[in-house]
Structures are given as C-alpha cells and as structure tokens.
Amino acid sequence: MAREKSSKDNAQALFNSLRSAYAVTPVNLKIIDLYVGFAVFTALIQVVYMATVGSFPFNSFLSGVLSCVGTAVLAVCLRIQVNKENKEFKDLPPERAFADFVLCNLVLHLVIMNFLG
C-alpha cells in the first residue's frame, strides 16, 4: 500500500516538475509544440478513419499520413534549430531555420501530390 502511494507520489512530482520547467518555455516553442501535436493529431485521426470505414484509395490514406507525420517531424526539426538553448544551432538565424522548414514542407508535399497520382 505505501509503495502505490510513493509511487503516486512520485508520478505527481514528475508532472508538477514538467509543467512548472513547460511554463518558461518560449512563446514560439509552445506554438511549435501545438503545432506538432494538430499534425500528430490529424494522422491519429486519418488512422482511425482507415480502420472504420476501409482503406479502398490505400494511396491516399498513405499519402495523408505521411503528410502528417512529415511534416510534424519537420517542425520539431525547426523547434530543435530555433530553441535558444540548444547550442548546436547558436550561430543559424530563425529566418534561415523557417525557410529551411518552409523549402522541405514544399518538397515533402511535392512528393505527396506526385504519390497520389
């Protein structure tokens, strides 16, 4: 019994840990994380669709997903460039790390429209 209730405990710390260090994230970084999370979210959604009603165009359910999926990895690409903390990246302008994402959006859905036939 005590056990469940440290490790209660311990879960409840955890969250209170990560959202007390998720309050000083930057503005732009949380609206990365929203977008990242309505494309995770519309992928989750396409699945779902596939599952109940059937998947007849495969291509264009595959061409969905992966459209989401993509495109949530490329923003979570520009988060990692554009977070002033991460030192990799200190010397790449913001600009230049949204017209990179901005170029490969471009190219990823260029490749999704060709796939679709």
The other form holds:
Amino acid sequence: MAREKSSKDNAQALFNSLRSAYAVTPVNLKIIDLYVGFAVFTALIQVVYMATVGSFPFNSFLSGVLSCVGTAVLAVCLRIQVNKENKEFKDLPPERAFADFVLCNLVLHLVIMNFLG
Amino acid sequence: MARILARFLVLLLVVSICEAAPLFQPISDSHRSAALELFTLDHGSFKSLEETYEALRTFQILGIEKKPDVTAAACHSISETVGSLSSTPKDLFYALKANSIAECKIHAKASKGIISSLNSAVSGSSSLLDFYYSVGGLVLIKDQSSKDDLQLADAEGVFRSVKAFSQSDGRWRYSSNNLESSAFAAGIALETLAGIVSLASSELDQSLISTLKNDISKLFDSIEKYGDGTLYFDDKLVDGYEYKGPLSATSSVLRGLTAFAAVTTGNIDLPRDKMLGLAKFFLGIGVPDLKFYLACRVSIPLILSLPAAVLSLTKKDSLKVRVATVLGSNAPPLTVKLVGVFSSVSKDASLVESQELKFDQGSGLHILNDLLEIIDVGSYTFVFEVVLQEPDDEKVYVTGSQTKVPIFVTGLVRIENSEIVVLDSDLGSVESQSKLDLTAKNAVSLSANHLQKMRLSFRLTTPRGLAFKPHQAFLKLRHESKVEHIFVVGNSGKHFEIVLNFLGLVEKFFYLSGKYDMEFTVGDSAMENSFLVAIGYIELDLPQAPEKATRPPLQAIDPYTRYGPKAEITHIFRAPEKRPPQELSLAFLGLTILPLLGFFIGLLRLGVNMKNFPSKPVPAAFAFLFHVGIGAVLLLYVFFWLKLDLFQTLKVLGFLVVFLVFIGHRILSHLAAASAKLKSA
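Can you swap the form predicted alone for the form predicted in complex with the partner chain?
Next comes the full complex, this chain leading.
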C-alpha cells in the first residue's frame, strides 16, 4: 500500500517538477513546442485514417504524413537554433534561423504538393 | 468516292473526244443502263450543278434520249443559278455547260448579269480554278447567247496571270500558295488559255503562244509509260482526296491540248509515237466500243491486235494478227512482219527468222500458218513490225516501232514410263514394283516399313520431243487421320523422280503408321492435259513415337473452319480499388483541422502579441509584404495542386522566391538590428 502510494507520489512529483521546469521556458520556445505538437497530432490523425480505410492512394498518405513530420523536424531545428541556452548557436541571430525555417518549409511543401497527386 | 471515280471513268473518257466529231459505233445497252443507274434524280433535282452537267453530257454521248424530268430538273437548277446574284463562278460555269446540252432559254437580262459577274470574277481571280471557271463561263455564254462582240478586257494581262501558275517542268500549280503541281492542272490551264485566246479582242503576242507550245512539249517529256508502249500522265499521290488518277490527268491534258490546238494557228509539234502511246492507254482501259478521235491535226494511230494470244498445238492454230485504226475501221494497205520470237530462255536470239505474214482479204487478218511446226509449248514474246505500203499514208497514219506481244503456246505433254517402286534402303533391291497409268485412277497397294524407300518416276516430253519442266509436280500422302504431306518431284531433263526414304521421314510423318493414300499431280499452264490422279495407297509401318516427339497437328473436321472467326477474347480489367465512403473521409478532414484549432487556442493561452511588429511605415510595409509573399507562395501551392503543372509553378515560384528573399532579408535584418540595439542598450 505504501509502495503503491509512493510510486504514485513519485510519478506525480516527477510530473510536477517537469511542469514547473517547463514553465520557465521563454514564450517563443513554447510557441515552437506548440507548433511541433500540432504537426505531430495531424500526422497521427492521418495515420489513424489510413489504418481505417486502407492505404490506396499511398503517395497521398505519404505526402500528408511526411509534410507533418517534415515541418515538425524543421521546427525542432529552429528551436535548437533559437534557444539562448544552446552555446553552439550563440552567434547565430534568431532571425536568420527563422528565415531558414521559412525557406525550408516552402521547399518541403512544394515537394509535398507535387507528390500529393 | 467510288461513285465519283465511276462517273469520271464514264465521263472524262468520252469528253476527251474532239467536240465536232460524231461517233460511229453503236454503244451497248449495258452502258446506257449503267449510266442511268449512276445518275439518279434526288427529290427532283441533282445534288449539284456539276452532277447535272455530268449527267446530261453522259446521256448525250451514250445516246440516251432526253428524258423530260431530267431536262426539267436541269433547266430549273440552271435558271435558278443563272438568275441568282450570289452564284459562284463555278456554279455558273457548270450551269452554262449543262445549258449547252439541255438548251434551256436564258433571259437577256440574266445573261447580262452573268457576263458582268464573270468579268468581275476574272479580274478578281487568284487561283487557277477561279480563272478556269470564269473564263470558261464567258466562252460558253458567248456561244449560247450568240453575242459575238463579247470580249475579255485585258486578255493579255489575264493570259499572263494564268501563265504565272506554270512550272518549268511543264506541270501547273493550282494557286500561288499551293506548291503542288499536277498534269491535271496543266490540262485545265491549257483549256483556260485557249478560252482567253478565243475571247481576246486582238491578236495576242505570239511570243506568249510559242512559250506555251514549249511548255506543252516539256509536259510531254514527263509522260510516263508502261512496258508495252502505253503512255499516260500521272500525278504524284500527295493527298488521297485530291488525287485524280492517271485517267483523269491524261484526259484533262488531251482536252486542254485539243482546245488549244483549235484556237491557235500553226501546228503543235508533238511526237507521233507519243500520240500512239496515249491512244493505247485509252484503249487499254478496256471500255469496249468507245472509241475516241484525236484532234484533227494529229495523225491517226494504227493498232496491232491479236484475236487470240493463246495458240494450241493440238488444234493446230495459226497465228492471226489484225491491224486497224483506233476507231476500229480498216487500215490502209500494209504488211505485218514477224521480226522475231523470243522466249525467256533465249532473250536475244530469235527462234525463227524474220518473215512476213500473209494477208487474208476475206477476214482482214494477217496470218502465219506453219509457225507452229517449229515452236514448242511455253510462253514467248513475239515482235511484230508494221510497214505501210503507200508512202503517202505515212503522213496520215502513225504505226509506231516494233510491237511486242506475249503469246502463249499450249499443247499435250506426253507422260511415259511412270512407275512406283518400293526398295530396300541398304541394298537397293526392289521389293515391289507397279507400273502406273496416269491417265486413269489407279489402285496400287504397297506396303513398306521404315527401313525401306519408295520411288516414283516418270518421263515428260513435249510435242516436239524436248524436255519439259511443269509448274507443279507434287506427290501427296494422306494418312487415315487426315494428316497430309506434300512432296515436290524433281527432274533431270526429261526424267522425273522422287525417292521417299522413310528412315529420314519418320519424324516428319509424326511416327504415324497406317494406310497412306497417295495422290499425284502434274500441272502447267502450257499443258493441255494437266492431271491430278489418285495412285492408290501404301501401308507404312513406322516405329513407336518416343516421349518427346511432336504431336501431329490437329486436323479440323471441316478444313474451312480454320478460316472462320476465332474465339472471342475476354479482357479482365483490374478491379478498381475500394474507396471509403465519402462521409468518413469528410469526418476525418474535419478531424485534421482540429489540431490547427488547438494550436491557435494554445497560442492565445500563451499570450502571444504583436508588440514587436515595427511601427515605422517603411519597415511596417516590408513586414506586411513579407507576410503577403509567404501567403502568395502558399496560394501558389494550392493552385499547383488544383490545376497548374510543375513547370508553370516553378516559373512563378522563381519570381516569388526572389521577391520574398529580398523582402525577408530587409525585414529580418531590420528586426535583428532592432533587437541588437535593445540588447546593447
């Protein structure tokens, strides 16, 4: 009983500490995290749809899922580059990182649109 | 299309007659009924004026009496065309031509209207056919309304414009744009020019006429020929619909030539053998009893013909030759010489000496009787030459040089010593032997096994005692199961022999043992006694078929069913994929939008603001344009999916990206500078 309670307490304590640690992240990083979450969710919904109805226009399925995954990856790269705590990218201005993000997204979506069929 | 060609065949052949000459020979009723069938009234009128004219002309020449309904229909359409102001020159031309036969009355007012419209058509013409119809129409109306003072204004100018369509090789083009030239167009051009000359008010420049005569001789240089001396004009087959064919082209040229010869003084220099060749062409078409005259200034050709080109040795036929004019009337006194007889074997050396044929007054034929004593069966080429006896006749008649005629000589070929033998393969000793009588059915019965050979032999001799190789000498063996095998019998000289070595043929016979019926045939077109005879049967004992031997082909119960329709092929198409119901797809579309909404709600909860948006006008404009640019690119992608293709998209994208990069660079560097200033401050 005590062990169960302690494991439950442990889980809850862990969750709380994560939550509090996350609260201090700057707002722009939180926006990027939200964007990544949105992209992943959209990909999941598409996979569920494919599981339901079958993968007949497979290229369409792939292009949809890869668009979400690709944009999520690009957003993660942006987050890495913009994060002030990351020493590696100290000299990179965040605007430059954002410009790269925008450009790469445009190229990704061109390819996706072509593959969509 | 076939109808049009048939009409041309009837019409153009007869229209190339010198207009003034009547026909002597009677035409048969089959021609008349064919013409009546071809030209029928459709709801009381013909389909076009061209057809009306063709019908009337054909009926006139074939001697069909004028039917009242045909004439009435023709007059009706003629008066309609003539009275209307909007008739094209082509319609007027054919209406007037039809009128020259139907002889309907045209009012003076209408004819004045025709003359003025045709005159304006002449000055406004740009193609050869326009000139042809308008000038031809004027010539016809001049004849019909007997207006002798009708003249063509600026005849020389019109002549030169028509002459501009000529080419250096003697052919003519239809218009200045169209580069295709034809002999048919040459004929039309000559007729048009003849019409211009007849309508001219004063003498045309003689140099024009002489260049035209040169053109005519150049045209004749391009004449084509068949091997037997027949000459004709033909055009290149460029467009199947426009192609007129050698008959139309040749007729058109002759018509033009006739018309031109009628209006010009002085002779046109044409080689007489070319005229002869053209005459042979028309006769060779094979329309019986329709003869034609050439223009009065050209010589009458003499035609050499043979009533029979196949001579039989058994019937002791004699060689008969007939020489007559193109009309079919009698030729002047002349002699026919047989210059030589050539066969395929001796192409250069003649088999007989040059000799004259005897003229038989009663039948009008030249005969040679004792020729067949020398010649054997086969096909030969006889070369004749016609020599006129009166030297004055040379100017009137043209005989041509040597005439080559293929002659076929048939006769009875003797078959002797025919026998069929079964031999032992190794020793060559005869096991069984039978004599055959190849004129009657035989009932030989032989038997052999696979170690033996069968030999069939015979001799063939021609009536003259020479060796003869027939076209066909076959032996056919047919098994009980209807599997057939055919063998060719070879020869050496007069002796023919075939040896069937059953050891080698076992596989060819599909290892089928049993009774084989034998049939034997010898045939040739020169043989009067070709035969196909059943010899009898042979029992063959062949070894068992091994496992891998080929099966004999299945024999159809009715051998003609192999030519019948084959089984129908049913195609199996790939079944289309199963698609989900539309409601499910739309539901999931809605579900996909949900995370986006979640994103916006999250943004609001985070408290995003637009405080960093630049306030100053220039950067603000750039910032606005930056967002507009991104929006434009995304919109382009939507259009790309909807209807554009990749290359169009890439082209537009190129422009947009350059624009966006420039704008983006400006705004983002501005923002970076602003935040750096803030940091340092």
